[in-house]
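Okay, so here's just one chain, in structure tokens, the form predicted alone.
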Amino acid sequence: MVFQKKFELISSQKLSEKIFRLGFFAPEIVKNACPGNFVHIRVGDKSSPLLRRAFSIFDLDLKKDCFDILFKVVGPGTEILSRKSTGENLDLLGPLGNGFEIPKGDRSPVLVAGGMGIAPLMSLAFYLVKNQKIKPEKISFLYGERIKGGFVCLEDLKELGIKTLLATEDGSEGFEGMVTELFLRKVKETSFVKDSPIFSCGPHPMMKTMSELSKKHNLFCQLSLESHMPCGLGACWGCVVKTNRDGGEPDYKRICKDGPIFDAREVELD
């Protein structure tokens, strides 16, 4: 089910100069929500922005019955929702897309995040762990940045006790260059990775590279895709991304709506 309504801001946290953590009070979305789902904010109460800003679910606490985004300001509408206080009440349309598809089993997840993809990563790590109750050990976070100050949640996978590898394209910290590179070489080296269950988030840049790896090594990868989404429901077709699974003629289908988790074989990335 899919909600829209006006929900408490109830936390607001600054984790660097430009990204911000948020959390609502939502029974009705944390309810209805899995990982890999998102919400469709509207930021302001004037005309401009027009239109909402797409955010994926961050956290669920079923508990509390609330929800935390991660973003970072990058324009003017997350620099409006930004400087949201407390106590505010925002109007959020959700939850909506597809979840990622967890396969059953005694299986080795690998989780794959560059940048700002690290928040739907982040919701799926935490329902691995505290409900699917895999061992966190048996789990592998790559995680990569420009540079050693972009990483944010080092802690919270710390505290999850998940394996953590990072990487950096200037050095500074961990492997010295893309995350994509980093997984190659995990592919290369080992062969756990082939046998599991792959998840990746990033860059447009970083999700074609993905795609390409599952592609030519035949891996089980989903990919959360990213885009703008004036309506988020599917009805404007304004999100749209090139799919091909069985070599014939290829379709289309929205991010928002058919997605936004995509098999990295299916799809087709300019």
Ligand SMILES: Cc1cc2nc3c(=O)[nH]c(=O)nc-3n(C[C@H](O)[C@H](O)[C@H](O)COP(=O)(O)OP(=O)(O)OC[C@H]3O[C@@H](n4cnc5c(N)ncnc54)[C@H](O)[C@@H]3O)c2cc1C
Contents of the next structure:
Amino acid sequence: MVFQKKFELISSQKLSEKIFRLGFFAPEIVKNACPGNFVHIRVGDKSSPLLRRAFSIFDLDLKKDCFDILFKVVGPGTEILSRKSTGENLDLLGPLGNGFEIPKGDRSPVLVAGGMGIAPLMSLAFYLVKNQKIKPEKISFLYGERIKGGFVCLEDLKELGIKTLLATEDGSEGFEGMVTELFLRKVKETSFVKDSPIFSCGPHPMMKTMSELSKKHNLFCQLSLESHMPCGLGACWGCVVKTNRDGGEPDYKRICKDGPIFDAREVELD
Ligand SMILES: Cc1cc2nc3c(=O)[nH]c(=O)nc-3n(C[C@H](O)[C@H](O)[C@H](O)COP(=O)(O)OP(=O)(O)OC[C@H]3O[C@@H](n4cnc5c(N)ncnc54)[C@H](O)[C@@H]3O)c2cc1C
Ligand code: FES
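Please move on to the form predicted in complex with the named molecule, as the form predicted alone is already shown.
After this comes the whole thing, all chains and molecules, with the earlier chain placed first.
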């Protein structure tokens, strides 16, 4: 069920120069949301920006009926959002999207995040440990950033007890290189990755690499994809991704409605 109404902003935290965490009291959304869902937010009161902006649900608190989003300021919409104060009411639409498929059984999940791709994967990590009661030491969290200072949520991961492998492009922390290179090393070194459910989110080139690796090594990997989303409801076809299952006829799917979670072996990313 999808709701559209004004919800109160109850917390606002600046985590770094450009990264913010906002919390909303939104019982309707919280009761209907699952990891991988997102909300569409009208950030301005005026006509500009006209279109809503999409943000993954980052943390759900079922007891307090609230949820958080985590976002980076990249343009006018996120800049306006970063200036909102607690007590303000914002027009939200959600929960939207299909959410991650969480396989049953005790196979060890592998989560691979790049940059702000951390947001939907943290909601999954919270869910796996708190709701699915998966032992945190069974979860591998691979997390890449450009530089050491770019990481967020490391304390949250530590509190959850999840072992986290970091990668930085300049080698200032953890593995030197892209997180996808670290992931490939794991695939080659350890047999468990091949049997594991893998979940990934990050910038478009990273999603393309994860898709290619999943096809090549036949991995069960779910990608959380992003795109500009004019309506968020499946009506405008402004957010399509090309898919091709088993080498058949190509098809186009809407990231907002059919996704944002897709099997990495199914999508064809440019
Ligand atoms: C399902 C979904 C979930 C998302 N979750 C998060 C999240 O949890 N945290 C977060 O920080 N961001 C998230 N995003 C991206 C977020 O929606 C955009 O950063 C935001 O809309 C930018 O708005 P803006 O007005 O500030 O910038 P704009 O002026 O719209 O864009 C600024 C720059 O960012 C690029 N850009 C904007 N939107 C996207 C996008 N969706 N994908 C790739 N590039 C984009 C533009 O091309 C431009 O270069 C998500 C997007 C989708 C579709
Ligand atoms: S944003 Fe309109 S169909 Fe996806």
